[in-house]
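Only one chain is given next, in structure tokens, and it is the form predicted alone.
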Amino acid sequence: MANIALDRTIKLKAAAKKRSRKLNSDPIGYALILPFYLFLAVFVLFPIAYNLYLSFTNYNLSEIKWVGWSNYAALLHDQFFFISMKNTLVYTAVTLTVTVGLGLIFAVLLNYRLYGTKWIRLSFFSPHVTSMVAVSMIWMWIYEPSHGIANSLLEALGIAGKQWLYDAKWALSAVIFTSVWKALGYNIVIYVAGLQSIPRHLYEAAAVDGAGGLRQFFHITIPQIKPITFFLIVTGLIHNFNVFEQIMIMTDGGPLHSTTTLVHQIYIRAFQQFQIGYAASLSMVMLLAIGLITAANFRFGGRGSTNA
């Protein structure tokens, strides 16, 4: 036993000495990455830890009272929490599926060197660099029931106009369409860059073997751009889960709470009702949901990405 303890002590000392040598071997390198870790600690980790603390309190901007798990228990009886969670999941699933799917299709079409392709790519990408506030205002004008372009086109086709942002059946769909219009160009540009990085000899070899365009697409293009698809899904998932600006500007969560989302509920609880602790618990639930879905993506969706 004494020998085992002595061996363990020697190994621990050797490991500590090795770590010390490693730290001393390149102090300039560690000094260069220090600002990043300071930024991460101050602006990410500390706010998360403080938000977690607030979620166990009843903070109303004047006093803090420890309430334990009460805020989380209250979530189970909050109908607006479940409505917002459902709307957020629907918004995320539809927006992500459409932007990734259409992004790939348009990228394949725009990857051909045809006249005007650059201008078409630019027109698709322009909404992405436009402020969401400006985009929301433009689409509110398009969706305007009396003189909007959307209803004018429908009436020209003999179809009755819709109360797009004022009808609970259409409001969320209208917001989703706006978000797809804004985000589609980004996915197209990323996919085009990925398509142009695929070695041409793979397609040439497949053509020699008699593979048609469709088989080349499914057996060469799709596997080769799998890491890009995985990247777009993970980043798009996080981005769409945080949807707020277009909801706030276009519908303010209505009509009849048909478009309220988790972030919108957090805003209402924190800055309109001053229930900071309850809003913090909503934030932690959203963080947990995003973390679990992202982890599942890495666990199941990332398989084979590094080998593609």
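Positions refer to the first chain, counted from 1. By rigid core we mean the largest C-alpha set that fits within 1.5 Å across both forms. Computed from a predicted structure; not experimentally measured. What changes on going to the form predicted in complex with its partner chain:
- Superposed on the core, the two forms barely differ at L61: its CA moves less than 2 Å between these two forms.
- The smaller of the two rigid parts turns by 11° against the larger between these two forms, as judged from C-alpha superpositions.
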Second form
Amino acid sequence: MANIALDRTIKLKAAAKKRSRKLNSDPIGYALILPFYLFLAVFVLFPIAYNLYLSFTNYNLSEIKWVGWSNYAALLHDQFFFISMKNTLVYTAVTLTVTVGLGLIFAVLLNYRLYGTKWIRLSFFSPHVTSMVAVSMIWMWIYEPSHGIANSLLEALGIAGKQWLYDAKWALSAVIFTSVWKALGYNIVIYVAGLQSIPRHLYEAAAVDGAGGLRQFFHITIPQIKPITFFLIVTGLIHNFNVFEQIMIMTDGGPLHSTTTLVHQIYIRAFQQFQIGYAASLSMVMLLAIGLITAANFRFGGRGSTNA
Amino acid sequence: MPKKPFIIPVSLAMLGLSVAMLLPFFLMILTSLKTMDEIFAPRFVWVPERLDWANYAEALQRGDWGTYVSNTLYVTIVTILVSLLINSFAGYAFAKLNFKGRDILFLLSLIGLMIPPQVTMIPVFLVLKHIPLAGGNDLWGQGGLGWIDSYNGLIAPYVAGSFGVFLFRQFFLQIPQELDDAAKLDGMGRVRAFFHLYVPLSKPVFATLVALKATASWNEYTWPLVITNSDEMKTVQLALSMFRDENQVQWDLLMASTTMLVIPLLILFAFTQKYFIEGIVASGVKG
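Okay, that one was the form predicted alone. Can I see the form predicted in complex with its partner chain too?
First the chain shown before, then all remaining chains and molecules of the complex.
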């Protein structure tokens, strides 16, 4: 009997709790997120799982065959995979270092309320708004070996022109230079916004203590701006790791594979050679890298921003 | 605060650099107005002797630019309309409504922010190929081409837009609870409150997302390259990337068509800078 009574009270309590939650609950929320989630599920979430499955198959768009780990095994003997990995890493490291470094320096200068700040910001940011196709076209003309401006200027200075995009020694550097030109303005804009949120009194106190501009930069600006730097590095890592458009247009990975990158390899394998399964295993390598970067972001990123 | 003594030299240096940053654009425009003789002259010609506007007319005749532009505009407009609608719905629900699993669902949706589309282009291509009852497919998505080489194929992968949801949620979270209480007192339901109170308040977010999505859509290259194969489906960037001739590049025409695709966007940007910058900053600093 006692048991039944207890049971009843528990049930009643649970019902009351349910009712009160229902009062504050908006089931219409499910309906409002449904359209978004439908697209997310079909075009983002499911494809990740689908890609994993594809990476264990051989698929040429007509016949699909389960092959286990053999795509991954083949990856380890694929010289183009290693070349593209090396190119991607070099590209990412150089582009990221230069854009983040120069971005901070220029942002600090712009933050001094220079003359023409608006114009300067507009011109630095313009390449960011321009499409990568247009940027590639313009720079291919700049790099044109016999009539382009790059070599014309060098020759005016008495330096022999280079073959730029047609020379395996120079092609990757030329592409990197273009990417830096395009991405620099974005980093500056983010840094300027971050600099404006640093409390002024920190600098005033430092000035009273006799710290000069350079010391203020290293002891106040750099530590205060750390979360922004971290954000730029994390998003920049992912963004640059996926470099493709300028490669496809300016060099198509050449000459002699000196500019082929991971996404370029994925594109070629999947959509030119129809080795879908193998390309999917390359994509898994990319996903793994992005997962690691994101995990590092969660591990160290939170700490960085709470310190700020 | 008085200006420091180094402001003038630093300003001059930065102004000089900003002109250098714009140099590629100047070259683009100047080259688009040169004759091929001037382009291939032994000494580099900076400013053409006579402005050769005919390059623009000729560039427009190389290819069906009317189709490319209208394709791109159609894709851009539909993507913006659909994604802003469903993103604002979802952002509102995640910010203001209570339902079970809300926070988990929101966190899961952030995967869309982290995974770059290049990494999933193969499975997304195959999903589009197997859309049931489209492009000659049967109910099981077999037999035809699905949404490959179609407007839907160009649009569908860009509709979800986790970034838009993220931005709307951030904005709605700042709106005080009192607004909802007032709406409730007036007998407004959640959905009516959204349309009558939240949408008018969030005009800046809409403007920012329109600016960012319009630019992204107009500038998109990789996905049209993957999903289209006919000339009728080409977008402007894809068409521009294929403009080059096999043997000798017609730089005058190439730069004329590049100018036509770049300048409108730069002018638009100059006037709507605020929304661009706000969107960029919102994604970076506040995110």
